[in-house]
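There is one chain below, alone, in C-alpha cells, taken in the form predicted on its own.
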Amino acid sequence: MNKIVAKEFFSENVVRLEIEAPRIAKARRAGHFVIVKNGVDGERIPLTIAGSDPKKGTIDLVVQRVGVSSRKLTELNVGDEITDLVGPLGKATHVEKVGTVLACGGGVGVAPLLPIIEAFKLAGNRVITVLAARNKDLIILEEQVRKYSDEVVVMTDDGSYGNKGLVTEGMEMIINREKVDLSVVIGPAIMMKFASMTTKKHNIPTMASLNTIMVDGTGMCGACRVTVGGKVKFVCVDGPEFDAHQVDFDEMLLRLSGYKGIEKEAELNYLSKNCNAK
C-alpha cells in the first residue's frame, strides 16, 4: 500500500495528497497518470500526476471531489494508505524547443498542466500561462507555475482575481500580441474544446490532455475511447494527449455526461448514510 505523507486543501473540495510511490516517481514524465483505488471494493480512478520528489520517492496526485469515490478519497489523511495505485500510464508529452508555448489551465486543470509547464520550460522555450477559474478561490498553484513561465494571465469569471473573462479571453490577448508556435490545454471538456477552436482560427498547434471516464486504464475496457481525426482512440493508451483541433469534444462531452444522474444519486445517498451515522 502507498501511505499519504501530506495533505493540502486548495480549496473545499480541492485536495493535494502528497503520496509514497517510490518507483512510481522514479519513472514518471510529463502527461503520465495513475490509477487509484480506495478501498478494497472501491471504484478505480484516473488521476494525472502534478508532480513528483524522485528523492522522497513521492508523487503529488491533486483530487476534486465529484462524486463518491473522490470524495473518500479527499477524506483520506496522513498516515492513511491508498489500497491500490498503478503507474505511470498513458504516452508521456512529448517535449521539445519550438518557441513561444501558451499553456492553458482551467480549474484542476491546472495540476496536471504544472509538470508540462515545467518540461518546456527546461527545454528552452518561452512559457506564457493562462490560469482560468470561475472565482479567485479556485485558482490553483499559481506560485508553482509562475516558476516555470516566464508570463502568468490570470482569468476568472467573476473578475475577484486578475483579468474578468474566460480563459480563450486570455488567449487571445496573448495571440493578438506575439506569435505562439505551441499551444496546450487542459482542463473542463468544455473548455478544451472552445480553447482548441480559439487556436484553431489562428493556426497555432494545439495539445489537449482529455480526462474521459477510465476503468482499467490499460486499453482493454475501451471506457476511454474518444473519436480523434475520424478514428477511435483510447485515451488511456494512445493519449491522454492529442491534437485538440482533431478531438471530437462534442461526442466526448456526451459521453462524459451519461452516468450523471447515477453518480449526483451515489453522492446523495452517501451524504445522507455519513451523516445520519453522525
Given for the second form:
Amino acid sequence: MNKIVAKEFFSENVVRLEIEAPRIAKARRAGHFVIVKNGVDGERIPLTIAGSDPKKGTIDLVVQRVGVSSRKLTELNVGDEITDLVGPLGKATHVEKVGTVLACGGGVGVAPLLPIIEAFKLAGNRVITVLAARNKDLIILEEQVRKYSDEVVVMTDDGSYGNKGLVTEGMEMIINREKVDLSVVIGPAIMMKFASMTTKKHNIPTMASLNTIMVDGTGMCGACRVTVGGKVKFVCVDGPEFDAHQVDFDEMLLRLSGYKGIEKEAELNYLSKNCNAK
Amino acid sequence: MAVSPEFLKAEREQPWRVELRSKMKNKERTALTRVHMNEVDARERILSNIEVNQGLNQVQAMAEAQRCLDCPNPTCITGCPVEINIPKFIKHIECGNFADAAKTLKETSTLPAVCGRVCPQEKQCESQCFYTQKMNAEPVAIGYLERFAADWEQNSGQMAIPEQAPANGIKVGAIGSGPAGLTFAGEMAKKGYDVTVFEALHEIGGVLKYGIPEFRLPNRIVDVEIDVLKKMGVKFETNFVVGKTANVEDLQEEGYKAFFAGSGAGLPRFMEIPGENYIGILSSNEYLTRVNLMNAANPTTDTPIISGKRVAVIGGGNTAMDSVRTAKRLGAERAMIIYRRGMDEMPARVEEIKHAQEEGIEFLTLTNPVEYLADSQGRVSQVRVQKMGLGEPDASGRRRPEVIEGSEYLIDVDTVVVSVGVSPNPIVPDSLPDLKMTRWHTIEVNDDNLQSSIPFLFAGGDIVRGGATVILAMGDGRKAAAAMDEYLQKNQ
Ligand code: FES
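Next up, the form predicted in complex with its partner chain, please; the one we just looked at was the form predicted on its own.
The complete assembly is shown below, putting the previous chain first.
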C-alpha cells in the first residue's frame, strides 16, 4: 500500500500526487514510469514520474483526468492509500553531454519532461525548454522547469500566456536562432508528431517519450506496441523513449483511440452515478 | 533426483497395499471401464465461466482407483515431472483414505489441485500407464484421480501443511509467482528456508491467474494452494519487478543468499504481417489478462475489453483454445480458430479441442492469415487468409504446411487474438549483464541442476524452456530447490 502524502491541483483536471514508494523513489531515473491500479476493480494505468525524494521515500505523479481511472485517482486525498503501484518501469533516459538540448513539453507531458531536463542540465548541457498548452491554466511546473533550463519559451494556443502559437512555432524560433544538438519532445501524440516533423526538417536528432495504452507494463501483453523504423516495439520494455523520427505516430494515434468509445461511456456513467449520489 | 526404486518397493510392500492387491484379481481390475469426467453441458457452460469439468464423485473415484494394478514397476511415475507416487495415492483412494491420498500428492507436488486440472496427463503419466503401454487400453484416469484427491482436501477445509525442517534463517528469493516460482517456494520452505516470492503483477499466481481461464482453472483453487504456502511461512511481495524495483544486488545486500528465476515467457509474438496493429487485434496474453486478471468483462470493473461478434484466434495451442472459448463466453457469434497446420498437428490438449468443438468453435485448419484489413477508423474488419497443404515432416516431426497458390480469401472479423507463441521476458536478464543467455534469449542453465552462469541464480520454467507447460515449470521449481539447497549447504 502506498500512502498519498501531498496533493496539489495544477488546474481543474491536472493533479500532482506525492506518494510513499521508498523503493521506487530510490531506483527511479529520468524516463521511468509506474503503473498504478487502485482497488480490486481498478484498471492498471501507466503514469510518468515527475520527480522523487529518495530520503523521504516518495515519488511525484502528475495525473490528468482523461477517463474513469485517472479521474478516480485524482479524487483521492492526502492520507488515502493506493492499493497497487509498481515500478520504476521502462528504460531510463540515455543522458550525456551533447551541447544544446531543445526540450519541448506539451500539456502534462511536462511532468515526465522535468526529470529529463534536470538530468541533461546536470550533465552539462545548455537546455532550452518550450512549454506549450492550450491556455495559461494548463501550463504546469513552470517554476521547476526554469530551475533546470537556461531559457524557457512559453506557447499557448490562445495567447493567454507567453507567446500565442503552437509548440512548433516556438521550436522554429529557437532552431532558426541557434544550433540545437538534440531535441526531446513529450506530450500528446499529435503534438509529438508535429514537433518531430519540425526537427526532422532541420535534421536534429530527436527523442520522444511515448505514452500508449498499457496493461502489465512488463512486456507481457503487447497492448503498448508501436511501430518504430518499421519494426514492432513494446513501449513498456523497449521504451518509453524512441527516436522520434522513426515512430509511426499515425498508427500510434489510431491505437490510442482503440477504447475511446467504451471509455467515454464509462466516464459518463461514472459521472452520472456520482451526481445521483450527491 | 529420481525417487529410488528401493523406496517405492518398500512402500509397495506395506501390509495395507499387499492386502489391497489381494482383494481383487488383476483380471477383474482390467475388466473395469475407465470413468468419464462429469462435465457441464456445452450449451449451458458457454453462458458463464462455470468450470467445465466437475470432477469425480467418491463412488466414481474409488471405482476408477480399482483399475490401477499397483504395478511392481510403476512406469507412470517416470512420466510425471514431479514424480508423484502415483500407485500409492491411487490405492489410498481405493480404500477411501482420501486425506492420505492428498498427503501423498503433497509429498512431491506443491499444486496438486492445479495439476489435476491443467496437466496434459495423456502425454505424461497416463501415456506411461501399464494399460496404455502393454494392453493398448485406456489408461487409469490418473489426472482425474489426482484432482479428486486434491479437491477433497480443499473441500474438507483442513489443508494439511507439509512437514517442514526447522527454520535455518537463510533468505532466498523466487522471481515470479507462476507455477515454477510457487513450487520452488514450497520446496524451499519444506527445507526450512526463509523464502520470499517477488511478483511483478498485483496478484500472485502468474499464468495460473492471468492466463488460464476460470472455466478451466478457477482462481479460488489457486488461492487455496497459495494459502498453504503462506501458512508455511512463504512471504509474497506483489508489485515488485526484480531488476527494476530492486536489483538482485540490492536484494543481496538485504540478506538474500540465492535466487530462482521463474519469470516466465513474457513477450507475446506477432506474425508481422500487414495490418497487425489495427484496433481489435491483440495478443492472447492481453486478451486473457484483461478477462482473467482484470475481470474486464464484468461491468463493475474499470478495465475495458473489446470482444466482438466475429472473433478469430490465430494459433492451435492451449492458449489459443483458452482464448477462443473465452470469446464464445463473451458473446461471439462466430468464434474461430485459424491454424496453419491440420487438426492432428494441433499442440493443444485433446480435451481442450474436444471441449471447444462441443462449444461450437469453428476450426479453420490448414489456413494461414496473410493480411488484415480495417475500416475507416482503423478497426480490423477482415482477415485475408490462404489455404495450406501438408508437405514432408519438418524438424519438429510434424508435416510442413505449404502455401496453396491462388487460394486466398477474406473472412469478416471484428476481433483477432494472436496466439502464436511467446518469447522470454527480458527484464531479469537485462538487469544482470553477466548472465549467459542462449540464442533464443532464454537463460542458459546447467541441465542437471538448473544453475545459471551466475552461481547463486537458478532458473526454470518458460524463462529457460521458452514455452512449456505448467507441470514442466513445476518440475523445474522442484529440481532447482534441491540443487539450490545443496549449493547453499556447501557454501555455508
Ligand atoms: S504494457 Fe503489456 S507489453 Fe507493454
